[in-house]
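Below sits a lone chain in structure tokens, taken as the form predicted on its own.
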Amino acid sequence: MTTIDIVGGGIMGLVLGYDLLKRGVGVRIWERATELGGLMGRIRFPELSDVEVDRYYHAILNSDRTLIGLIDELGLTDELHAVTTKMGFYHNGDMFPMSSPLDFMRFPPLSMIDRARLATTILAARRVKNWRELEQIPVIDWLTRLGGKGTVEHIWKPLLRAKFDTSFDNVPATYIWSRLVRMTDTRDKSTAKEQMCFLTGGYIMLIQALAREITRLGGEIHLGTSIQKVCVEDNRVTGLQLADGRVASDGVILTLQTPIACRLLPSEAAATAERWSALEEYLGIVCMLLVMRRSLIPYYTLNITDASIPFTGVIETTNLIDRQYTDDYHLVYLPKYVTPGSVFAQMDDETLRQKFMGYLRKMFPDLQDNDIAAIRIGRERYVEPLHPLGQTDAIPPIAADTAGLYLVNNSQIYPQLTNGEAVITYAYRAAEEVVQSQQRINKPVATLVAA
């Protein structure tokens, strides 16, 4: 049987081995840290009698059908769950909901006119075939035509801003289109209110079922182990190097960002790095998360136009969550995306802890210390890959020039949105890919002369 290696012990890397696996293909997975999940994993809170949460918020909207599918495939239907949720902006000081078309009407910032161009856009968005023609256009200059300078200034662009960490010059139109196509398949078609999911364990539930699943059709999992570099002879793959010893290997899939991907691959896969290097710039996170005793906000994501915040939004999970699976307690995250050389990537914890809960307090002057239960600060320095203007071809493929070497991760997946949705689906693409190339890879040569 050929056994495929997969490195990394996320999303990505579970649902290729498990649907290798289901394909007749081995599979040993391995992960540096010694509990999978990556981003979706979990965090504990020994304070709280052990309370245990996502370490990151993670959506799963009723139009998941790939996720959704996978979820009642792994027989976990039981424990996923539709709500109807709101969503909010805050502006100059205060929230206004946006849960609704009566709620849109209303927006303060924006005159009858911007109103009508920003329901133009979001229409607009939804008649878009080609997406190829969006990746060559400036994202202010597509929403400016389409939604005017009004809608640009008080919408648009603080989101973008806060997405991007101020600089959004080279980001195609490519990016809104493809968020307002995802949120707006969310709304219920009889209601137009907006509905979610969860699952009541968070996406663990998924993880852990992936790996038992694995286990059972034969995949290994290696936890707490760290890949040293692929092993590469006459351009092929033939393993990987381990800290105490080499395996021997049919093909090996990196689910690794590009950046640390690349840091794996020997002299002799010099061609691969370049190739894949020519696209490896990722906006990292920082990311409080805080455990509350009462609710902060009525609704799931409060999006920030204001300049003064930082904050990418304000998400309070928990009004999508049934607290009876968070002892009770309100989870608030408060994300802010960054480039490398961000003042708040810089900043320690401790710094950071006090300059959130700064503008977090300018934002709800009420809130009172013994409000918050407990608070962690979470970082990642890879986490949304860039994908400037017209790069759609610098996008590595799955399958590298040597033979049995592949990069499956979220860089590959644009121009749609990075979420569960997309992971699941484009592993299952991946996963198609690698089966095929390895047939050719494995064909004999007489077979080959003669097609």
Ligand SMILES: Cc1cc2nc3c(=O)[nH]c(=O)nc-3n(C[C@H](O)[C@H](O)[C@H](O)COP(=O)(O)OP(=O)(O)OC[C@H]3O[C@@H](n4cnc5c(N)ncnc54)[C@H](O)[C@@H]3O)c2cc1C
Second form
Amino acid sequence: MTTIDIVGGGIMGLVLGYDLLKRGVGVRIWERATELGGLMGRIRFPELSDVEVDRYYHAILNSDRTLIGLIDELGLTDELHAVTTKMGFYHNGDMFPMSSPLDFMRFPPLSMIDRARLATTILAARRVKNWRELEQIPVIDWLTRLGGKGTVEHIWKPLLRAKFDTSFDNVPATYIWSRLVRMTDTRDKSTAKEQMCFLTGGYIMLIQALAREITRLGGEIHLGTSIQKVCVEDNRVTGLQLADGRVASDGVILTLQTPIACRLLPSEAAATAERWSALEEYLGIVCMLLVMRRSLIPYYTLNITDASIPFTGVIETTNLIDRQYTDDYHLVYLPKYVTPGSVFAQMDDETLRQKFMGYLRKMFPDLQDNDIAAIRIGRERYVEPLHPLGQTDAIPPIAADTAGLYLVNNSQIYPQLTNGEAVITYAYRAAEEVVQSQQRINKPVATLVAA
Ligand SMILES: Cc1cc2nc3c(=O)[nH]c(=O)nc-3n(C[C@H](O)[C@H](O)[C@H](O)COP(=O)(O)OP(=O)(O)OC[C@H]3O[C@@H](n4cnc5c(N)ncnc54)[C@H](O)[C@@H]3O)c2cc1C
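Starting from the form predicted on its own above, please write out the structure of the form predicted together with the named molecule.
Full assembly next; the chain just shown is listed first.
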């Protein structure tokens, strides 16, 4: 039986491993950390009786059919709960609900004309069938043409700032188009309200269930093992270099973010390294997590229109997740996507904490020290892959030029937004492609000539 080595034990690596095993392929998963989950992992608070919560916020939408199908297949359906959540906007010192089309229409900074044009923008976006037309158009130009300057300033720019730090001149219109398509999909058709779901205990339930199934199906999971290099001979993968030796391999899938994956390539795979590095820019994130004794906002997400506030939203996940799974604490995340050169990316934890807290107190003057049980700052260098204008053809393919080598990560997911649904759908597609490619590689030469 062919054995494929998967580097990375995040959601992508685990779903790939599970799907390959179901297709009869042997799998070994290699994870550098001592726990699985990657960005979907957990964080423990020893000072709060070891309460464990999601390191970052991860939503499941009721329209995530593939993801919910997987949850079902893994026997977790009873652990999945749907909740009607609310979204808000923070504008000029006040919070405004923004959960229904009516809320948008009532948003004070929008004039009557802006409101009509906002509706037109949403309808026009939903009518776009060929997204390729949009990938050459800067998102701000497209939105201004459809909805005018008022909607761009008060709605779209705050949303873009939240995701792209300070610069979005090079962001194609596909980004907001995908977002609008996904947003309209999450609405409960009868109430037009947003529906989200959570798994009891968080995404880690899914990670653990996948790990159990992988082991049951005969796959191996190696934790605490950092892969040093992919071994290549005669333009074909031969194995993996570990810190303390080498393992032979029939095929290797790197699920790491592209710049990290490139570092594992040997000089023999220079052509692959060049191909992959054509599109390898990512935004990072700094994200402050407050474990609170009281609720801060009535929304799941509060978007912020005031560009002077450094974090780009307030996300209270316990307005979705049942607090019986967080020891009754409320979880509030303050994210800021950052370019590597951003002052926030370089700021030390204490300065960042003071800065964020200063602004949070301005937004919520009644916030008391005693409301906060614990604070943690998370930092990730590679989170959001950037797809600049007209660069779709630069996206690296799954199968590399080196036989038996594959790249499968969220930078290849486009124009869909990277979310759990998209990652799982992509992992299934990649598993299929890897199986077909391995069959071609392993075919005896005589069969290939006859074909
Ligand atoms: C603040 C935040 C909010 C988010 N919100 C959402 C959301 O609401 N919905 C959603 O679906 N997604 C969300 N995401 C994105 C989501 O977390 C990612 O898309 C997803 O977790 C990526 O999974 P992955 O397996 O591709 O990568 P990762 O989770 O990064 O996994 C890669 C793994 O590879 C391991 N690794 C690296 N180098 C090596 C090596 N040399 N050897 C062995 N192992 C190695 C790493 O330790 C890691 O475990 C969010 C992310 C962040 C940070």
